[in-house]
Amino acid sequence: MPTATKKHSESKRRQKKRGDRPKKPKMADTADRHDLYQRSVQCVEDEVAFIDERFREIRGREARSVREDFCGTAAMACAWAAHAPNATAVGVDIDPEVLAWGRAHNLAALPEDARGRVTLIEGDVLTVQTEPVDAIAAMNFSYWLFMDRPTLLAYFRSLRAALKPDGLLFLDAYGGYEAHQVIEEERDCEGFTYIWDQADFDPITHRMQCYIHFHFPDKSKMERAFSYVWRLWSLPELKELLLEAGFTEVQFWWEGADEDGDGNGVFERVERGDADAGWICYLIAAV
């Protein structure tokens, strides 16, 4: 075989061999959106500690049973059951896919004893029937999916009926003038970047379209990993609805700020909030 022809054939074989190598998958293609959400959005240990401490402080006894509404992967419900040997938890969510993920990853990771003290229910929080509990938590602004007053009032009434005679309801809320803007906020997490995208806001109805995106060091992106259409409820509206639903008192617990003006994760009871660009607070409603 002529030398030039031989070299050409060898070059083609090398190119074919290199072309046969599988490409390294992009980080966005292999990442798990539920895992990313738990790592970037949730801090269930802090939520459990807040409910435990505030219940003791307000009611003078230990809270044993908690119901987590819109529980998603049931991370908080599982953390509650794990935090004390007598703690029980119920998680309610309408999405079977996310509940299945929670069973496989969060519930299965618990010790057998704690696992037996968690009940997960696929159902509508508006109509679900559960045994009375000490506390109910609806976190991550999930109840804002109810965008009209009659529906949110009906939900709050159902929660009051689902609590024990001295039970407490725990909600969170956010606001500030940036909450009314079309805006994106980025935060670096371990191994990825979390992006909160307020894509649309209607000042007449307070209807919002929000997304969560995840970006990765290899430049790949998981766009619109989560999508939310909800109403930006104000604190006076929420307090009025809770009292109308039959709760006797509504407390506001405001997050403090660090030296850079960012939230520090420390919540204190207040009678007056700060006119910040963005704020987060807890509401505690007493039966």
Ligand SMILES: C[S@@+](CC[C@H](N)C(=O)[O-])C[C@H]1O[C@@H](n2cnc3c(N)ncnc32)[C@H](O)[C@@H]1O
Given for the second form:
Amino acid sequence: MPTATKKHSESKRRQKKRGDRPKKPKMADTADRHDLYQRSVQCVEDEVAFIDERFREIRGREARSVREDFCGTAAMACAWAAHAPNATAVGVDIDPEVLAWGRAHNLAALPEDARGRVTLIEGDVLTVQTEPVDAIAAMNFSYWLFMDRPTLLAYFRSLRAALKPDGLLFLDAYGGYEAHQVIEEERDCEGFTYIWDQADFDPITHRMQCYIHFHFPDKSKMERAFSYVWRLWSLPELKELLLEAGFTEVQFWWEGADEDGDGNGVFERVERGDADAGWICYLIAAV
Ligand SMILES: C[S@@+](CC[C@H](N)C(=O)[O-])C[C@H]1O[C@@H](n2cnc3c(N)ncnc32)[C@H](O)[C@@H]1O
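Let's see the other form, the form predicted together with the named molecule, since the form predicted alone is already up.
And the full complex, kicking off with our chain again.
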């Protein structure tokens, strides 16, 4: 058999073999956006510790019952229920898909006794009715989805009414001049890159369009895994609204910085903030 013909048939055979082989799926196609979100955005153990410690300091007793608003996968509600044998948690979210994910992954992973102390409600935080709780938490700026003053005031009033007489409300907020910019920030996480994309900001209304993208080492991308349209609220606006809603005191807890100037996850109570390019703080509002 002439060599050329042999080569030809050999390469055809190899091609066929390659064609038959199933393509390796891209990392972006097999990754789970809720899992990536929890691993890159949330640190629920820190939130639980913060609520637990601050409540004890401010109220001189233990917080038992916590309501997590905009709970998403209910990671925080589940962590709260798991942190102490008498801890109970209620999670509220409007989206049945994310709640189902939370039930299947976070709730199902809890020991049976803790699982029994978590209630998940599919509902609107503006109208949901729950038993009075020690603390309510609305984290990762979710309440910024309420973009006008009357709606945010109504929400804060409903929270005050949903708390026990010595209850505390825990919120977070961010700001600094970078919050007013159209920018992208990348952060390396284990096995992927998290990208926070402030795609649009209107200085007149403070309306922002933000996205979360995830990129993978095989160059595949999960673009716009999450999309948020919200308002960049300022701390004085939030304090005024909380007091108007009937809260008696608003505390600000500012995040410290490491030697590179990045947030270190340690929050101190402050009377005034730093004019950082980008800052994060917790607000605690007392009934
Ligand atoms: C940014 S995620 C927050 C997830 C999680 N709590 C965290 O700390 O990262 C916002 C969540 O708010 C929910 N949501 C939006 N509007 C809502 C409303 N009016 N009532 C209840 N949940 C709402 C969405 O379904 C979404 O799961």
